[in-house]
Amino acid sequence: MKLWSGRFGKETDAAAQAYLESTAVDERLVAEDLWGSQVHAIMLARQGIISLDDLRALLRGLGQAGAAYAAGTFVLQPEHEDVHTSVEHFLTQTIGPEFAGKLHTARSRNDQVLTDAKLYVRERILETEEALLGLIHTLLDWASAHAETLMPGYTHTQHAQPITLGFWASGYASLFTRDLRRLRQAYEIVNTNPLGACALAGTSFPLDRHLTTELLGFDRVHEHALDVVGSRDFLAETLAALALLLTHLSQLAAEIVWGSTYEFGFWELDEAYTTGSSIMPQKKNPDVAELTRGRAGRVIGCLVQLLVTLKGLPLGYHRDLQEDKPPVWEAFDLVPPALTVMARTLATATVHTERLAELADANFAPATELANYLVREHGLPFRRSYEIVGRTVRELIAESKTLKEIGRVRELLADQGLAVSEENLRQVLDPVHCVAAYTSLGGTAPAEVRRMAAALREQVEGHAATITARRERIAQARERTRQIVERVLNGEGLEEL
């Protein structure tokens, strides 16, 4: 019997039944559905809507369902359509319809599925944050170890100015801390209690939605019943955070791929995070990083899929919303593993510091600091200084020379009316000096890199503390529910509630 079969005198067509069912997607929500049902039953009894005898039977049956699911003997069946119907069917078979049928009092599958989804999604957000913390710590380890390691900085994928590898790594760490904040904010939007909204209008039963909020570890009640049942923006918000996170991870992956090429030679990736070619025996391919770039597209697609599903729906529940969870599940299956494997790829890479230093001093990279020097020491307007250095670079290129030809640089500057000693030029054009000179707030000077890395570590430690506190809150809510269940099954009442 379907939960909704009273109105119908005809069986659902087999093809329609297969089209409608969502048990494969709902498989992830069994534990959440059982916890939410325990709490709902406790609240019903506390409010006098069902009796203590009803509650004991329901809690006993829900406990048996959890044990059977863990043992593999309770399996969701497609003919039961969804996880909620499967659980109620199990209860009907074990404790009888006179008890099982009371569990759905003052509850709709509309608010029930939202409760299950929010309990599941908040756990996966915390898991993703923890994986992201691991990547950020790896980047900050690089920042600390390589605060003075020269490397070329790029704009337009062209040599720009000398920087340090620590500056580069801490830049990505800074970027990813914003992703942490977005996930943290998504959690706040997710962690509101929809239970009690029922189908769309609330109910005439005297519910205590604050009690279910407390026992499920939610932060607050999502009050407006009509808004509740159609609300999927918490999933869109979560997917948006995940899509942007994978976009940023794809950017990092792209740099790891480029840096590992023979032409760049910045670093060599460990064999544990590379693969070979089936035909070219010398190859070592950065497939982990490349696949990360590819999977970013899938996560972005998940966000688009959900937004397209939502864009034309009026307030309230619609069966279209059954399509909300698959893209979210897919994104969560992709993101934490990508973060973990990319962190390990970085942690095990061998940095070629000599090659980085060589390129930091190549292709006129110190030219900007020469222009700055002329402004400081000769009082030139920056635009005039820029023009002089540009002409100098053009002449050197025409002569197949570089800024390392200090004598020729001095002559070219003298031709433009500027007397600069070779000693001063040698210092100004030294990339070590260039990097050390960029002491402005947020600059690439080693001391500033170390300061920023320390500040970023402090930020992520704060995030880690928030994650721990949220996990403890959830654990406390689970434990309190367990204790209430145990007391009720031992013959005690609900007076302490």
Ligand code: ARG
Contents of the next structure:
Amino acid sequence: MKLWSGRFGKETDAAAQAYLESTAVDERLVAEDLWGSQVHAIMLARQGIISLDDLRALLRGLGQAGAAYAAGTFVLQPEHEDVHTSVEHFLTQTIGPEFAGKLHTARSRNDQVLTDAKLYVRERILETEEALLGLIHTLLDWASAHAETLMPGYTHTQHAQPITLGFWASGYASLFTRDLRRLRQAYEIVNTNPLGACALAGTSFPLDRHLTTELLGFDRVHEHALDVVGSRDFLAETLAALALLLTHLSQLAAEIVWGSTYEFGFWELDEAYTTGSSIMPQKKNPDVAELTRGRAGRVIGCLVQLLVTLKGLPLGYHRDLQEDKPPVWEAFDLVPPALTVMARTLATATVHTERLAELADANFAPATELANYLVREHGLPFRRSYEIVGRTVRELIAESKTLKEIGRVRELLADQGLAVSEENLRQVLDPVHCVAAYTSLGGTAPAEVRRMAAALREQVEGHAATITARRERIAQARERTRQIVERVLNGEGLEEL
Ligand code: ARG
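Switch from the form predicted on its own to the form predicted in complex with ligand ARG and print that structure.
Shown next: the complete complex, the earlier chain at its head.
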């Protein structure tokens, strides 16, 4: 019998039924649906909307549903359409329609499904944040260990100026710390209570939405009932944070891939995070990083999928909104493992410091610092010194020489009217000196890298504390519900509420 069998004289067509059902997607919401129902029932009884006997029967049935689901004897059936109706069907079978039929008082599947989804998504956000913390810590470890390790800095994938590997790693840590902040902010909009919005308009029953907020560990009530049932921006914000995070991760992945090539030779990836070829016996491929780069496309697709579903929908619930969950589930399945394997890939890589130092010094990379020197020591306007160094580089290239041929560099500068001692020139063109001199706020100087890394560490520790506090809040709410259920089933009332 369908929920709406009163209104309908006909069965749903089998193909239409199979088309409509969402049990595979809802499989992840069973525990959440049961918790939400326990709390709803407790609230109904506390408000005198159902009796204590009704509550007892409902809590007994919901407990049995949880146990039967864990034991595999309660299975979501496609013919029951979704998790909500499956649970209601189970209750009808176990505690009878007299009691089971009361649970849906002052509730709709519209606010129910949102409650379930929010309880699920908030946990997945915390899990993702934890995985991201792991990656940021790995990057910050590199920042500390390699604050002085030279590395070529690039713009346009062309040699630009010498930097340090610690500067590069802390740059990614800085970027990912903002991704952490975005996830933390998404949690705030996720963790508001939709329960009690009912179908769209609220209800004539005297609900206590603050009680359900507290017992489900939500931060506050999402008040406006019509807004509640029609809006999925909590999912869009979450997916936007995930899509941007994977976009950033794909950038890191791309750099890891290129740095591991024979041509760049920055680092060698561990065998545990690479694969071989089926035909070329010598190959060691950076597949983990490549797949991460590719998966970013899927996560971006998840965000686009949701936004396109929402676009143009009038306020209120529409069945289109059932399509909100698959992209969110998919993104959460992809992102935490990507963060974990990428952190491991980095942590286990062998850094080739000599190769990095060689490249940091190559291809005229210290030229900018020479121009800076001429400004400082010879009082030239920067544009003039830039031109002089440019001419010097041009001449060296024509002669197949480099900036390392200090004698020739000196001559070329002298030709342009600038007398620079060999000793000064040697110092200015030394990449170690260049890097040490970039002490401006946020620059690549080792002391500045260490300072920024320490500040980032402090920031992520603050984030970690928030994650712990949120987890504790959820655990407390769960435990409080469990205790109330236990007392009611032992014959006590709801006086404590
Ligand atoms: N499976 C539905 C969804 O995910 C549950 C809500 C159904 N509500 C309704 N009015 N048909 O959106």
